[in-house]
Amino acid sequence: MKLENIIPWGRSMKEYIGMFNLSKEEIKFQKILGCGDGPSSFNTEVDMEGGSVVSVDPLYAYSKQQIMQRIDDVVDEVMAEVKANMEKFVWKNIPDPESLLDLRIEAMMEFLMDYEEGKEEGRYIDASLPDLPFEDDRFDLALSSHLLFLYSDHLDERFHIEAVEEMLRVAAEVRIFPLLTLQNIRSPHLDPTMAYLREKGYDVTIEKCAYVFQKGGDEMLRIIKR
């Protein structure tokens, strides 16, 4: 796939659980930070279950109506790319592009219904990597879904290293998914980032995930402070 810009595209809590191997205990009891969550319903659904998630994204600088318009603006581009690259995806849990679109629209509509209330409650914050507006060790777990590594053509190696270090500043553990680029190849920034973090003394592992949609995209990066 080739996308000109980083786009707002929503995913559900069920998908987050699969992408990050999240346990029920983590969702219920840990303080979670979502970096680049965009219009995903993860925050909404966790909040409904009594959990704690703060999401950061520059998208949250905009109003509900402006976000709805932005989603409308990108849907055709994204779906055209999906249909032109059908062979790069695993059509199992999601059987076809139409089902994919329905799933994404459902997640984004859930987000939009919660957005204004969540913003007032401080669950949606206008901020972006690699500069987070939180004190050290504020969170137990920081997640990055479909931003780092995926957009390797847009974000360089230095950005990745600075972004992960910033996530580790505010959280005890970081998980990143996927490790592939939009072209379904392992990100060229992955190995240098892992090497840098190991040199700094972090525990760095690649783990298999329960979730897969991009072919070969069934792994996450886990970084833990010693």
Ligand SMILES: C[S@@+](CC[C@H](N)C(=O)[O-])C[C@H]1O[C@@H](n2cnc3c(N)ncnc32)[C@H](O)[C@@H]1O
The other form holds:
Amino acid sequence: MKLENIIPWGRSMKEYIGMFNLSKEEIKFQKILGCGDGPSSFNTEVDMEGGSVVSVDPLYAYSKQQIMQRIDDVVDEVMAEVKANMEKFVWKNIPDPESLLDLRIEAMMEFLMDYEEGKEEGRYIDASLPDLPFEDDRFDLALSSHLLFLYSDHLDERFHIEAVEEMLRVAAEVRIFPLLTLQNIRSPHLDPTMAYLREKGYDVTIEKCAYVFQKGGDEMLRIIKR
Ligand SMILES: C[S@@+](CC[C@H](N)C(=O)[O-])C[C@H]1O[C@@H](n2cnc3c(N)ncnc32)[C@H](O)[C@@H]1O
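Okay, that was the form predicted on its own. Show me the form predicted in complex with the ligand next.
Let us now look at the entire complex, which starts with that chain.
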């Protein structure tokens, strides 16, 4: 994927904990895979707490300097988009756009500080769904934050099914957040993906989560291998 097609925008570990209802035990003891973690500080912060996260993203094909430059290039555009769509978000835990920007910059700076070391340690891997470079059952938990379902206009139903099946090949459980598209409506790919996975024998549930920023976006999908 070309860097000019990627909008780097990263969330913090606290936000991941809220989005995925992650417990302290899961953070500390589970082998976690983050699909499309981008410049989020989730991997960095979990690593500092002694936990284990491997993140895959096509962004990791690029150098620290290139990613930093790309963040610099897009930040005004992303913030202008947020300000033009204020009514789409819940301004509670994050009270205003300035606080949002501070939060995102802090998370992305933490990621950048850790990026080169993390790459050497194999924590940041250049790979893209629906193909993961791991053996079967390597992870306890695979997460997707703000990629699947959100970009339903760009990624079709077949992509979603292939991506989730691939995540289930390498992990015992998959959690996906949010279930809404960029237009704040439930993804049209959600029901067909859930029906397909149930048919295949997986346990599939929608659960409320502690985190909400996109209006109506307070649910995650949990899929468990029996
Ligand atoms: C909106 S960002 C979300 C970043 C992070 N998960 C978070 O919530 O803060 C979406 C990320 O998905 C990555 N991405 C796009 N297509 C992908 C694919 N096929 N497989 C894995 N990651 C992908 C992008 O490079 C980008 O970093």
